[in-house]
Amino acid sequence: MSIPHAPWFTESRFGMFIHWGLYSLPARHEWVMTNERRQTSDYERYADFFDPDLYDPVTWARAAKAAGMKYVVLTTKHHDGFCLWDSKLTDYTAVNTPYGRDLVRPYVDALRAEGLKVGFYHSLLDWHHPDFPIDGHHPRRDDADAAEQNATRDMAVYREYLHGQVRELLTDYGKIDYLFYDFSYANDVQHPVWGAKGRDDWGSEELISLTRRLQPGIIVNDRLDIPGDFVTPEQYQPSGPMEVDGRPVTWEACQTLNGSWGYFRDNHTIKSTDLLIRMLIDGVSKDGNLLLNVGPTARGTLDGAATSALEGIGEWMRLHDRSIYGAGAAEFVPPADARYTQRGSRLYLHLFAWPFEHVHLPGLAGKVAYAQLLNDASEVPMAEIAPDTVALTTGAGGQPAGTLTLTLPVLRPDVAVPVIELFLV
């Protein structure tokens, strides 16, 4: 399902979630100002010395265009407060830190350079600011006086720097493919907590016809608490295609290579290469996107895990892609581990598991014209084995009626993930 004013969302199926900012110096999750429970005061000293220097936008860029995805989005403000932009509204942005420079605007240059679509991630949370009231998320939420800071802070003072710092980032850098906010918890009764914030306390329709007035092709997530343009599914794989109310929506699956969405120097629970290559081939097969994260250093660089990770998913993207772009769920069962995908004429079936010398495809005798493995073009041989077929020494036995039978090589492709092209009649 696609986005009517935005198909390339569906089409691309893949980009990168960055989350940067002042969390990359303590390098130990990008919540640490709340699990710390820091004083602002104490928490401010890291912009004294957050100084990027090797920071280059364009690196970013073309690593993720050469992993394969479509298009980026990067944290302007996560819910510490501090602004990678250099906002007329606050102080505490890079501008004012040793690097002294705006971060966004060469972020979506190197994007446009490379032909990527822009996307920004803003926070509604703001710890930082002196007027978001303190809740259950808030670094303030243990203090005995809570109740009574809670007094001096208004809402609605909050509510307009919010929305004055979107009017900013949407004004000032040109066209914007993509914006997701982060987050509303009002009615999450997984994770409840006293004084959550939604709908109201953002001014999420006001918002919402902000952010279309300035960029009436973007795309927004539904984390205002309002219906979006997609959903967003953190840290799972959805069971199947997503739907709301019974509809069928539009959905990206947001993902981390390690369990922390900023740098987090000691997190060492990193997925592999073909596991997030297997977490890619199931969202599309479930007509859904991903969105991979990296956290880069405080030096503005991305790791070693993550650079490993991206160069392993773009050397299978290379030979496999035309299985993932604009393709989406099939109206055929996969056999048992495996996945398939389908855009227009073309089934693909991901085999998670390499059987040996035979899989059977229910459903899809005399529907195939010719198969073959995509990473080399290679046939695959077809045949339709009788259901009344007696197995024999040397000879498999029938299969049920409809079903068609690939053979393949013994010698399993040298492929994250092996993939057979159907050309469907």
Second form
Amino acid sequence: MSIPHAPWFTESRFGMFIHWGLYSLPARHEWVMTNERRQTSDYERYADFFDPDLYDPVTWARAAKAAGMKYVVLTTKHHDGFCLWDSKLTDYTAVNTPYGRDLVRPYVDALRAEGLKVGFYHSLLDWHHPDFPIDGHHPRRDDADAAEQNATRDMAVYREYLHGQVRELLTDYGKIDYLFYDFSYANDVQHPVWGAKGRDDWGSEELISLTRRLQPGIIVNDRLDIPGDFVTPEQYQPSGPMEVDGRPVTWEACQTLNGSWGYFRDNHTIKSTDLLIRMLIDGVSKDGNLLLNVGPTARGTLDGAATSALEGIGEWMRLHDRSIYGAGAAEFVPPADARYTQRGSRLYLHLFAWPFEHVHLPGLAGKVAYAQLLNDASEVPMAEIAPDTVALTTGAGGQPAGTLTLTLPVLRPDVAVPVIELFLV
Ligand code: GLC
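Switching conditions: you have the form predicted alone, so give me the form predicted in complex with alpha-D-glucopyranose (GLC).
Let us now look at the entire complex, which starts with that chain.
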């Protein structure tokens, strides 16, 4: 399912999410302000020490591009309210830190220079703004006088601030291709939260029209509590192509390297590069995109885990990206331990496990003109073994009618996931 006004999105299939902000200093999850019930005055002090002297978005853009990513999405403001750009509506910005400069402008310039699409993440929640009402996610949620504090908080004032900041972001930085609003929790029956907020609180209809008016052509996610251009499963892999109300939808899974979006120094539960590549393939085989997150350090660098994951994915993508770009779910059912993706008349068989000698493809007999390993374009011989063939001591028996059998080399190609390219007739 492509987005009619932005076919680039599903063509791309793979993007980079960047969570960066004051929470990179405590380096223990981007929700640290609320997890630790921090007072605003206390948390704000991180701004006095925020000095990302090694910030160089050109290296981020190049790392994304070398990994095969086609778009990048940066947190302009996360739930803690700190703004990476030079907002005129608050002092709580990167400009008022030792670093003293707008961080968004060079980011946008770097992406454009590398030919990448430009994305912004923007938090609807704001735990810093004095008018944002305390709710079950807010750092002040356990205060005995939370209700009294709320008496002086006015959502309408915050809403105006929210819309005003979006206006700045979508006016002052040229063409923006993608906006990820985060998040609504009014109708979450699985995790009910007191004081939950949704479309009426954010003024979602108005906000999405403002977004589209300021940036014709932009794509917007689905977290405003009204439908957007694509849906955003978070930290899970859907079991098949996604649907809403029985209709197929465009989707993008966002995934972390270690469960935290912001830089988390002491969390080493890092997904292997092989697993990340399989997740990308698995998503495309179900018609989805992958937005893979990195959490840069407070000095502005990508850490070793992020760098090596990106390099490893890039190494695989260099030889296999045509099974990813513009590809989607296939019309055939793959054998065990494998995923198909399809682009037009090319079918890609991704082998998550390497079998000995034969792989049998149901329903493909007579439908394939040629087969090759994608990593080196070496021929993969094909045969149909008649159903009535009797198994011998040294010869395999027949396969169900319609099955195509491929003969693989004993040696598995030395790539993270071997792919066989099938040219359909
Ligand atoms: C969330 C979290 C958050 C993260 C995001 C990414 O809902 O609140 O910290 O930024 O999703 O999708």
